[in-house]
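A single chain comes next, written as structure tokens; it is the form predicted on its own.
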Amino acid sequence: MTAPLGLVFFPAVDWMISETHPERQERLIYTYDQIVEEGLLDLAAIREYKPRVAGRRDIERTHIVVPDLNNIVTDAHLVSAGGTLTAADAVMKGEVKRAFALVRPPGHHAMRVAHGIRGFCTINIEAIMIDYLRKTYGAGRIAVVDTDVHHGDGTQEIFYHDPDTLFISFHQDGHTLYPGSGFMEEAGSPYAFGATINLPLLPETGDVGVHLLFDELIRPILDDFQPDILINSAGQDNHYTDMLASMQVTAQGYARLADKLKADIAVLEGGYSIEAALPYVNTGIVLAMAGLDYSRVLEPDRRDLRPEGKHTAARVAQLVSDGRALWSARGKLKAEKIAKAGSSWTRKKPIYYDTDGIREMQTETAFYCPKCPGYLTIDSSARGSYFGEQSAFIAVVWAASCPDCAKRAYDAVLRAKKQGGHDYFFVQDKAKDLLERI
């Protein structure tokens, strides 16, 4: 028998990023405890799953971590990416209609190249099991709503060049909180354009806010994609008493929203009232993503809560508008772009690792190929690592590169290996499912 909900547990009891960071132990345990205490997991609509854990190949299918996965990776997240993938796995065995991986450490800031920790993300998990959808289900079309109140820069740069990976995140606004991206602008390179749709709000924005963007906007989005699968990265920090950032969300208000989207794959990202806000806002989607009745589900303490103000209400009504405005326009606009480009298209990145003070400075190229979705290059530096200054060429073949663009690929890296200049070379091989050091 189906059940309605496949619920993964791991709270990483062994794993913190110090004993007074927000990113800790305790960030999961008293959600347990009252799911536990609220006798969800006797519910015959929840269905317990226990973590796998995820190999290299799962990992390296989506990253390229420099040095090596085993300098940064611990067993940690190699359970809380595994979590993912055994709710990837519930869902298309068609053993629960959907399913929760309420797992940390979290992953939506890390990209594919990955040096070290930032924003307490060092893997994407989110990536890491959408790599594994495509690979063992051939998922095709994917869409992703992230929820959590900073910007999800990692998912949309792993796939800033994919059209078939739609990324919708809706967060405070990059001028006033961490990572500084998340901008209208920022829509996908131009194979992708359109494909990224950012829609950054003003803080003290709350559930009126949120559900008018989602109705309005959002929604008729997913309707028009038609994903075959629908993810939320669950960050449930736009709580009004989450304490690194300044929205004004309830429990009830994420409970509603995970109710509309009804996404087939929840994953946990950040959340940081430990004790005011996370037991409730999980178990409101808890319940929502098992068509349970969520209506009582309601924080104790509600003094911090506040009305949202003109302000607000007028920054929805403009996303509105020019969210509607770039996806009704995204082709003529693609096709312009690509244009533009010619054969290539690159950009220039700067990426500060906040949590483990790395500076890295990349150069990515799109080459682009009339038979194919053609291939990327990325010439990576990083100064502050673990392991002093350090530097990578990479060359990204795609699932559907053809054997022209494969060559091309690794003839970049091996033109790069003769003229040196850099530590390791590496060839990220989609379609071989492997990652090459050369």
The other form holds:
Amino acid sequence: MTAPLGLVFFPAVDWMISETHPERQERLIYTYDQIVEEGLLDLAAIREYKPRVAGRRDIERTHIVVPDLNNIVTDAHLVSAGGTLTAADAVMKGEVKRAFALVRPPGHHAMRVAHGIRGFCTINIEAIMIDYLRKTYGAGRIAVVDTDVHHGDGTQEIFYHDPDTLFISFHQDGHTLYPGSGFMEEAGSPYAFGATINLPLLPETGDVGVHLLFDELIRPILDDFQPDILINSAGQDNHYTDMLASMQVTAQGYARLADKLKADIAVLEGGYSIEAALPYVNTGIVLAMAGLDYSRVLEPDRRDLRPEGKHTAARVAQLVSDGRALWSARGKLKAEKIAKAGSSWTRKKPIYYDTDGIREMQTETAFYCPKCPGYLTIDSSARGSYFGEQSAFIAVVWAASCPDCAKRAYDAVLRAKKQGGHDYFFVQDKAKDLLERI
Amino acid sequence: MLLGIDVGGTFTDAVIIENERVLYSAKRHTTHGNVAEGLLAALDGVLEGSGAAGKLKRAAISTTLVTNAIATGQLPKVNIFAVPGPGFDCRKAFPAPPVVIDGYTDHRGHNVHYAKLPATAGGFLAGAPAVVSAKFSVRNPESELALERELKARGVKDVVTGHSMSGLLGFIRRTNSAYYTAATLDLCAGFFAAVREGLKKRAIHAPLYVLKADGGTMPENLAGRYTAETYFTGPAASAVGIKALVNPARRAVSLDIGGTTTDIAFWEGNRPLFGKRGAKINGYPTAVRALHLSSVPVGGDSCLKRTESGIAIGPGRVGPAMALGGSVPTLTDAFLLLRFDDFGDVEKARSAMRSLARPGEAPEAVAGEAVRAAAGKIVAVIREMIEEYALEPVYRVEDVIKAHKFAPELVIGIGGAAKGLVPEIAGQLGLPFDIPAAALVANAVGAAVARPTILGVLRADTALGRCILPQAAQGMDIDRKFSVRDGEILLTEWLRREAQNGGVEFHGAETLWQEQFPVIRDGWQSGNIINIAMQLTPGVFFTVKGAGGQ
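Mind sharing the form predicted together with its partner chain? What's above is the form predicted on its own.
Below, the chain from earlier opens the complete complex, with every other chain and molecule after it.
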């Protein structure tokens, strides 16, 4: 029998970044209390799953951890990543209609190359799930709607060259909040232009603004893109009590959004108001995804809830209009960008790991090919990691890369190794489903 | 001397045990209209000529009274007063529609909005028992206590509160436990009075105990208050019986194979494994703690049919074995022909098997096939249970990483059909087996020797400076230094007092689980939250080596 909702609930009550860090052991304890007291795990509409442990191959399909996975990835990460895979399997095998991986630690700030922890994230559990869906079930078009208050910069970065993964993130404007990115100009590399949509909201935007943005812009884009699988990066820090951000969304706002979105799979991201928000937001999302009445889920304390102002509404209106323009012109713009880029496209980016204090500098080059999606090279050097300075030269062979491009990718790494100047050399070969050390 | 009586679906068994031996036993038909009648008949049977009445130290009974009353729907009206606050709409979650009262206590136990019975709250029967249940009452029972006072002031005699049912989270489970308790209070009071009266007439003045679903007993006075705990005690009695008769030291799977069903339980480190959250009664989840069990509709009376692919077992039970005068071939006929059993007419058993044979097939071959098929059905369920157990959610990294599969090393069989099936089941699992002597009265043995159990819960919140024992509705102020150890001492003391109040000898308590996590405010630790659950150490007074005497 297909249950309406599969729930992978994993609070990891024995894992923390540090004693007083927001990402600490009791983050989901109050949520656990609420869910058990409400009796949600006893409902016929909800089937609870135990997370499995993700394997090295699952992680390395997505990430290149420098120097090696064992250096920064803990058992907790393997279980939270495994939890997303359990959720994906439950949906793809038809055991449940949708699934919610209510797991921690989170992942949406982790990028393809990982030297340490950034934004509380070490590995990107959502991206790992998406790559797994592609590899195991041949999933085609996938859309991610990131409802965390922070820009999902890791997920954006990992799928920046992939036209089949539509990444939509709304978040508090990067001028006012970590990680400082997520503006509409970041719309994908030329080959995947328009498959990244960033919607920076002004602080104090609440339920009204978020739902207007969803109804007027996100819904029509999703309807147009027609994903085979829809994923929700279900961060909960747009809540009005979250101390790391300044938004005004309520548990009802989040629950109604989950109800409208009807994601196939939701994955918990951030949310650090662990007593005043998470118990209620999670109860609301779980009920909404299970198709049950969530209208009675209300925070007991609403003193900090303020009405939305004109300026936040004006920003929403602006985003709707700019977003529509970008979406409708994306085909033409993409062709222009590809023509301008020619045979390759390069970007240099500094990446700061706030949690670990690591500074990474990357040069990423996408090589284009008339017959296939080409391949990618990454030149990465990091200062302040556990190993001091370390650098890596990496090539990525896409699943659909032609044999010539695959060879060029391997040659590029071999050439770099011959030249010297880097500590580690990798080829992430998605066609062979292998991370090779050269 | 200890007296144990087990009221089963068909038979009521009574045993008297002394010096680790079953001295006397008796079997009588269960009288469903008046359970006490059959119970006392079995009692007379076991007492007859024993001269044991005056020497009995304890009388313990396991009864299907509550199970049957619930199964047949003979329950009186109960008024449920629920304080769900905001959250899941629970109005359809209970066996009866509740009167919803405004009010809310949050997960930390802050009484955000006091619950109060509206002056106009009518529409409920003042003569009927009432349930009062509030969300998070185990964090702060004030709302439930206030409503209880108001209802009593308005003339309601029996009020059952959610927090008294269990100290654990699960508002709907506590409410349902309270509902089934309230609905069976009168029934149990009448039954216990009749049993007590019957004991007195037979000059038995030993204290009376009643078996619970968790395989422990409780004294009569507590049994009269926590009646829902006596639901589903048959399998619990059989598990304690196995504990007494075999005391499995290894990981084991135990099978109680009766006429119609086989109950399967798992054992680890001398103890049966428990279900995760509590038993379901009539499809409603409750807080009643119960064993991790599965029932398979395979037993000695299961009828046999010839199908295209082989011999099919049951599921129905049409009547007794043909060897015992029945009209349909059964598993018992197969056992008899294969000499696993030695009662009934072997020739009739042979013709029963012949009626299922293919042309040229020997009746013994048919019997062998039937036994293999029946064992196969049970083995399949055992394997499923092992898979399910491995998939039970856990919430700690360590528990996922170090998870191991439950791998039984021994098969234990009791019940009337154990001899016929257990060797084949063990063979299919590739395991040794054990069928203890006295296996036929194992349930009564279990009741006789089961220790009393009481489970207590404590929650301390040093950031709020409060500690609570929810079941007792007992709160106290604590300081910042309050530790897990302090909590264990408090809880042990409470268990000791509860035991004393029930007339139970205190023989030690054990911690079932404990957790502690910090409360962080503005980047510094403002206190700790501590949760502890402890119980009187469960088990049996002594193991029983087998049958002797009469």
